[in-house]
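This document opens with one chain alone, in structure tokens, the form predicted on its own.
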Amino acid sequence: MNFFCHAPPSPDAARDAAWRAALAPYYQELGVDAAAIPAGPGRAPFSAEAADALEAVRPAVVSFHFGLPAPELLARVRGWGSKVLSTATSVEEARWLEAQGVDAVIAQGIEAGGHRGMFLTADPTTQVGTMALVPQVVRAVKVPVIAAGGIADAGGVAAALSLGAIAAQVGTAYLLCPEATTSAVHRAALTSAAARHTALTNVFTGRLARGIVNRIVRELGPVSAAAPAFPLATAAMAPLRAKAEAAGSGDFSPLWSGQNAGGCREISAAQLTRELAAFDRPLSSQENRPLGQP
């Protein structure tokens, strides 16, 4: 089970108005009544209510993005016997997570699709590639390290493990599997030449996330100062996405993708997993220890 654990921002009426003004030409083009768009809270972080629902399941592993939840919530998760993982995008974040007692650190390189897990800074210049980040994090912490970002085939998995990771986390490569809930327009984009051009953008949610460059990203620019803080930017964009997707267009959709969409294939998730695991190389020193053990 995976959860975001961001701090919900305070609504900013002036910033929301500026954001809707930036989107006004698109509302007019697609026939969207801007006055009828409600201000939504966007994606909620891990909460006491979420923990209440999760307690009955007691998952073996719970992972977090954007740091960790409040100490009392984290204590509840640990009380179920669940292993705790979280994302680090820098050595500093990895050390912080280790100090909080996580069982493993997910080292997310800048190639990764979707939201950047950065939480100690919002400065994108601190972000580095997976193959540069993983060995630095392995040297900096004693807990196991999982590599993420740009890994889409068995060779990538082997490379990550050779750098000291105990495992590789793969996301984008699974998006064309029949088990994935990827939308039709997203699937089409992943199989097109457009998938070779991705960017970190905040125009869909208000926080940097990597996706395929489409019309709205090109025309507003990947990073817009007008976008409200995460996740408040989503509400004003949602009706544009719905209108466009209904017409078969992904012009206003968050087409999340890492920089290596070449591994995306329309095969079962089981077959893809077997192929990703079909590498041949010696075990690294980290792989000889179980998850959560130094």
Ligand SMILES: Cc1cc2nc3c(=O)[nH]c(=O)nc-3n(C[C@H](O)[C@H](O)[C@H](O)COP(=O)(O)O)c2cc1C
The other form holds:
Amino acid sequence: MNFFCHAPPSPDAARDAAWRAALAPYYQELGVDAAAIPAGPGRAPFSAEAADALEAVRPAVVSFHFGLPAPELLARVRGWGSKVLSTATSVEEARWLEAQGVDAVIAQGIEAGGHRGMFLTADPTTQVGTMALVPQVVRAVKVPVIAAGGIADAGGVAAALSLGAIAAQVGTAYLLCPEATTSAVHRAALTSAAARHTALTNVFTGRLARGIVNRIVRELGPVSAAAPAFPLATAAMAPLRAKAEAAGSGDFSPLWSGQNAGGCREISAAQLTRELAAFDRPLSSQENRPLGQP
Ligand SMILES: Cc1cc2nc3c(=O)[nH]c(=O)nc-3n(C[C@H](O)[C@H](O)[C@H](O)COP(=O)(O)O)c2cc1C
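Complement to the form predicted on its own: the form predicted in complex with this ligand:
After this comes the whole thing, all chains and molecules, with the earlier chain placed first.
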């Protein structure tokens, strides 16, 4: 089980108005009634209510993104026996997580799809690639390190292990599996040449996340000063996304993807997992040709 645990931002009417003004031309183009769009957060952080529900399940592992929940909530999760993991995007974050008593640290390199798990700073110059991050984190902490970011085949898993990681965490490569709830527009983008153009963007949620560059990222971002703090950017974008997707367009959708979509396959998650774990030789050039290439 995995939870976000960001500090909810205080609403900022001026910033919200600036964001809606930036989106106004798109509302007009798609025929969205801007006055009818509710404000409000796109995501709630891990809470006492979530802990109540989770206690009935007592999952073996609970992982967090954006740091850790408040100490009393973390104590509850640890108290019923779940192992606790969280993402670090720098040596400093890994050390901080270890000091809070996590059981393992996920070292997330800049190649990774989805949100940057960064939480001690918002400075993007601290963000480095998996191959640079994993060995530095392995040296800095005593807890096990799980490598994430750009790992999409068995050779990548083997490379992560050889850097000192005990496991690899893979996201993007699973997005075409039938079990994934990936939308049709997202699946189409992942299998097109567009998947080779990703960026860290804040236009969908207010926080940096890596996705395939689409129209709204190109025109308003990738990083927009007008976007409200996470997760407040989401509400104003949602009706544009819904309208566009209904018409078969991913122009306003978060097309989360890492830098390596070359491992995306339409096979079951179980089969993909077996293949990721089965390193015995480097892939031939035939097997690892990029998506969209003959
Ligand atoms: C579509 C998508 C959604 C994600 N959502 C989450 C999430 O909810 N929580 C989380 O901790 N990480 C999330 N991640 C990040 C992954 O945990 C992981 O860091 C990343 O996928 C690894 O890099 P890769 O995408 O290159 O495999 C997401 C990644 C993708 C691609």
